[in-house]
Amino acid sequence: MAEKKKRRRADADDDDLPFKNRLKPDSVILQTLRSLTGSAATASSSSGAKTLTLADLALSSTCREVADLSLSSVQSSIESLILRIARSILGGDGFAFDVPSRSSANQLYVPELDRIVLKDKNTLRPFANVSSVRKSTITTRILQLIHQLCAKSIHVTKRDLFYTDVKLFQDQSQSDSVLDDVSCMLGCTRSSLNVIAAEKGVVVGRLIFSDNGDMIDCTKMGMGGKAIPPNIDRVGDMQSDALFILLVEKDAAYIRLAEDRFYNRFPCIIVTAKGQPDVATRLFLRKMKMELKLPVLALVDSDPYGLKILSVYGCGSKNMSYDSANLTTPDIKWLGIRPSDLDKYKIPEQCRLPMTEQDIKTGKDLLEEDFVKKNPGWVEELSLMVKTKQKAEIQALSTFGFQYLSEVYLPLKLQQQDWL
């Protein structure tokens, strides 16, 4: 009898959850999602005949893009570059690297492509110059190491690369930066250099794919999910009965959804890079979107950095704009947590955080970005955030219960198709 009373009390408490009474049966929500998936597939098939590229646009500025190259092509490009340098030295002219500039001034947002691209400005990096001699030396060393990787046909991590010459590189950020420069110089993707980042992103849910020949079922990978392979070339044969892809910013939210097996209630694939997007997760997300033809819905914090992370997935980062064609996922929808949700879902004041001066500045800077201006909904939400000077993390929803995110908030968002 006591157990029955406890169960009745727990059920009553669940019914008291804010807005839970607005939820329709799961079957109704699933029908809504199926129509969304059908629309996404139709849009993909109608536009799939010809994907718009930089070459199709008559832009006022000349822009550059890189391509996937074979190891032999990368090796040949390095050898040709070194031969030119050798001739220059033997001719008494010394040498300098002609490096594509990746500064903000050399970036361009292309609305037709909805991504950031790199313009064609170059900078000289002469060896015989006090200000650039060290960076020229690092560039030469990185070229030498990449040539070795191509010859041996092996992969190493960026950390491995750094530890080959710690005294020269001093800090990994310096070898990482020159690695991107080398990728630009050779006109190839960073993946073509056989240098990868350590595994960071994870995926769980309704997805089966092959990883280097092994078939992986992401519904059977436990709460931790499957680590996203750092080498996208290992990934193939993607199969899924999911209705959408849920892109999650934070590891904590991902764990909550994975433990609650949200992907069984609403068939989906859940993916996270645990914060700032890494290259492997961006490549994997794009591959899922393009092959499975599924809509992508994003769940990020209600702060300027959450929106910046979302924009990196969708429009690309300025640091790697030279490879935006391969790293961006088109048409990502902003599901939450949005600034308007704080009042809409009655998030208590004690769960909201005041924005710092740096937060406000970042928010205002984002409002000046072309990729934000293109979406009136984003402008409205970001303006509200800057005006109220309040931010909130996804975990603010836990004030209504630890499972409120998976039990009420997300189902209601899906039911109302409340995304931008």
Contents of the next structure:
Amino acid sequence: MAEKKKRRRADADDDDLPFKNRLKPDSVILQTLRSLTGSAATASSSSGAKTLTLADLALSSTCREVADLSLSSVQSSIESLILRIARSILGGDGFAFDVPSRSSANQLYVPELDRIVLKDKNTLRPFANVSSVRKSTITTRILQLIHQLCAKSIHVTKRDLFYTDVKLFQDQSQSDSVLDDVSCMLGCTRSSLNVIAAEKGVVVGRLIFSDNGDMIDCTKMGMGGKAIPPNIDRVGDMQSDALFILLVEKDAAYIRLAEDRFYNRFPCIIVTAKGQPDVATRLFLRKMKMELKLPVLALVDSDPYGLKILSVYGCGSKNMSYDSANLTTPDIKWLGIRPSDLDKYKIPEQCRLPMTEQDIKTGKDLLEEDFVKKNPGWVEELSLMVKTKQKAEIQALSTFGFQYLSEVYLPLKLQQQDWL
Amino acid sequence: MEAGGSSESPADQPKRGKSKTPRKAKDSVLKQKSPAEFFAENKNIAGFDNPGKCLYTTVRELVENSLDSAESISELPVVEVTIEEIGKVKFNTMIGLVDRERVDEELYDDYETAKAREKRLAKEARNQEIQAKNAALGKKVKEPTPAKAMKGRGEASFYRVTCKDNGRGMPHDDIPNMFGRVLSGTKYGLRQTRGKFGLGAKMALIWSKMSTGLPIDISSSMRGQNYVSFCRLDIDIHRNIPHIHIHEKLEKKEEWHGAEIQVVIEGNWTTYRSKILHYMRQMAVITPYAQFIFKFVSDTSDKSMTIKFARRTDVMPPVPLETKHHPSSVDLLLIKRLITETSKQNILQFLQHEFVNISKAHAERLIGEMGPEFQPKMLIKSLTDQQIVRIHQLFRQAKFEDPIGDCLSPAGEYNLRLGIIKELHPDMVATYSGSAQVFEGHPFIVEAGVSLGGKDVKQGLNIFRFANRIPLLFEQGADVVTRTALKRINWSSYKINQMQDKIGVFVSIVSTKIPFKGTGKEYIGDDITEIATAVKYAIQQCCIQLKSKIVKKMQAREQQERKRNLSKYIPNAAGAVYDVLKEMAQSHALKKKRYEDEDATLLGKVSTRLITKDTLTEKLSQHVEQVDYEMALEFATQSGVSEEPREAIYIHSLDTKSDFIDFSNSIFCFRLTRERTINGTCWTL
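Taking the form predicted alone as the starting point, write out the structure of the form predicted in complex with the partner chain.
Next comes the full complex, this chain leading.
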């Protein structure tokens, strides 16, 4: 009843920002958030004692998982592999790699773990075959380069690696994909290979951590925030007085929130990977979640890709499923923009876009995915999206003014604890 | 283009003539126009837009008439086209005009004023300077392009176009009317024909009258005639009647039937040369059973050319039959005309015999449906206008069987294929002939061919369009075939690269009525779903045939290139493996790391250079060679000895009068030739 009354008042009033008058004072919102975080922390600390691993589950099919390996053990496994190959060549049998398959047929979603894992199917990559000669040659070359890195104990980026033999690799996607194959084959994480990706993600807000020994205060990093360091092993000593972590899909929304210093009004940490998340951002988010025990709220576009990005943070990508244990952050809440928000916040028609055939197909495919199905709220929202055939970006909220996102939409969402 | 300028002056002639007539009868403002006058003023409707296009259309109309004429008597066509360039001096002597020198230079449009000359000289000097500089710098000196001779407005080029065929010829007395009267013709009626309106040859005559004022020469002889008719005439545009100069019978010097038409017109060979040649080439593709000789004669001998498009087959499509109208395609006016023309007495017979797909029982049912005032025995000529409207309405609403396409005469898959092979010499070709389909009561057949590679074919899509076996060259962009090939065919799914491969797309549509768009009859619109779907399907069918060939070829190529492709990577792989081994050997030697016995011996060999990069390379090469040999053996046992499909060759018969019997079916044709020898008759295959 009270809701209804408020709504009527909101409609009657001619405020500059719609729904603004429904906001309670910030202190009230903060109070509710605090109580929530407290309970979440206790809940997670109690459940944290029994974090499941693959080994705990009696799965019918065996699954492959990688672990962080020390440099010397990576080096010796490369050496034994090369020795095996050398013997095979000298024996006149050519050589072949036994590479774990990373195709979608070899992926498995484990509901107990809430992430995708890799099954144990392997494919043979012989040298003397027209279809695999390229890949097996690139694999040997990458193995040699990583052996070098291990011996010298230095880090290079994926781009660096590609440029060491452009003529052979032809295009970076080829060396990148073989790199993932190699880490899979050696059973180690990609970070253990000493190969890092360029910085992509940024973080701003109430977070202090050490990067390679330097203390970083993310409230004092200017408007752009701190770039998330590519090697997570140098990051440590995380401290924060934030109440939650806000995961933002888009750079534009991130800049808006950073400039408005949203994290000072509601203590929080704001993270974005500017689209599809890279490994570093995912590792960083997981580390924050694990060490600080904060709830993670996601602000993504209201389209199938927004949900897909959310799923990559949550249960991992198929490409990197062999390392999903280290890359996924459990229990991410979908804050917005959800398909039901379009009507709830009266987003005008001109800001909504019709979904293309491709969008609708992706949406329908997502409805079949296990990680969506396990959350009934998500299924409902996604079905609504596919039914209305409308999508909207975070920027659609700018219709009501550029600051509507930080001034009204997010506070109201937090006040109503409107997340799934 | 210069069209506006050059066609203006000759166009004045009829106008001046016209202005005299109204002066005499001033009391009436109402004027009548003859069809010839209408087309003289709107000659773009018939494709006579500018001198260049006029030359092209003239050639085209004459060639098509010749083909129709030869096919109508089932004679394999031989068409000889000659275009002769006539210089201005020669032209003037032809019309008996004395060439006059210009006296008052400033009177002319191309007169160069003092200012213009200054400008031109300055520009030339600048150009020379730049060139001298470039030459000094050792840059490649471009040939200085000779300044194009300014072509004044009055400067027109004239051509004599001659077209000789071996067709039916024309009856002596009909010749004047066949050429001197616009919109009179022998090709009216519902039938698949190249021409339709009896306009082509007459338009050429009107254009010659407009641009040169010279008459047209016609020689003709029919089978069994012992004389050659010769006729020189022009057209009285205002009355739309022929104006005969000479009409006589000449002695026949050699055995010949057919027609030879000669007309002198203004034209433009330079700009329309490629179009005319394309037209001849595409015509040769779609009519491989015809022989074309194309000659261009000019005073400057390097411009002259003779191209022969040889005959490749004796199989000629049947002469298209005249058919009756389909009830759903007729309009009110057509029904009225049919009623006046019919020889049938009553409505029942009329329905039954003047339309296709109406049987007697069906006609009775239709009459019953028309209402109580209609009786089967009603006299057809007594119908009132309202009753005719009722028939028309019923025709619109009632359901009729679709017309079958047996009145159509498509080029045939065989001919299309031959034509493509003959003119393009492609690496691969596939053809498909669709079944008859219907659009607005008119049956149509779509045939398609897709070729890959070949000579004189550019990379990407080369589209060849034919409508009723005539090549369409203009307004390609909006055509249904172009649109379909560009937008609706996913070439890559047939392993064809749309940008890189030389793709030839040939689509021939035949119908009793081709739904042309625009006045020029140059393209078929993209908005007719029935045709668009049929075109797409036909092209796809060709692509499916090609795909299997392409895949086979790719496999064969893979076989050939396998060893090379594998060997290419040996140095890379061997190098990478050896580099790791070398480093391991070093650390092993420095006792940094311990290795097991077998590994230790291997590394020992590396450090003593018993095993080097070359050893690895050699061993890998051996392995590759062995694998390649095994796979080649496997491929050979699987596919057997494969052979390229053989193409039939056509050999000209040496003596056309020799006796023969054909045993033909749809796939092949046996010909038994009888040769008379001393001992009797001998049959050879």
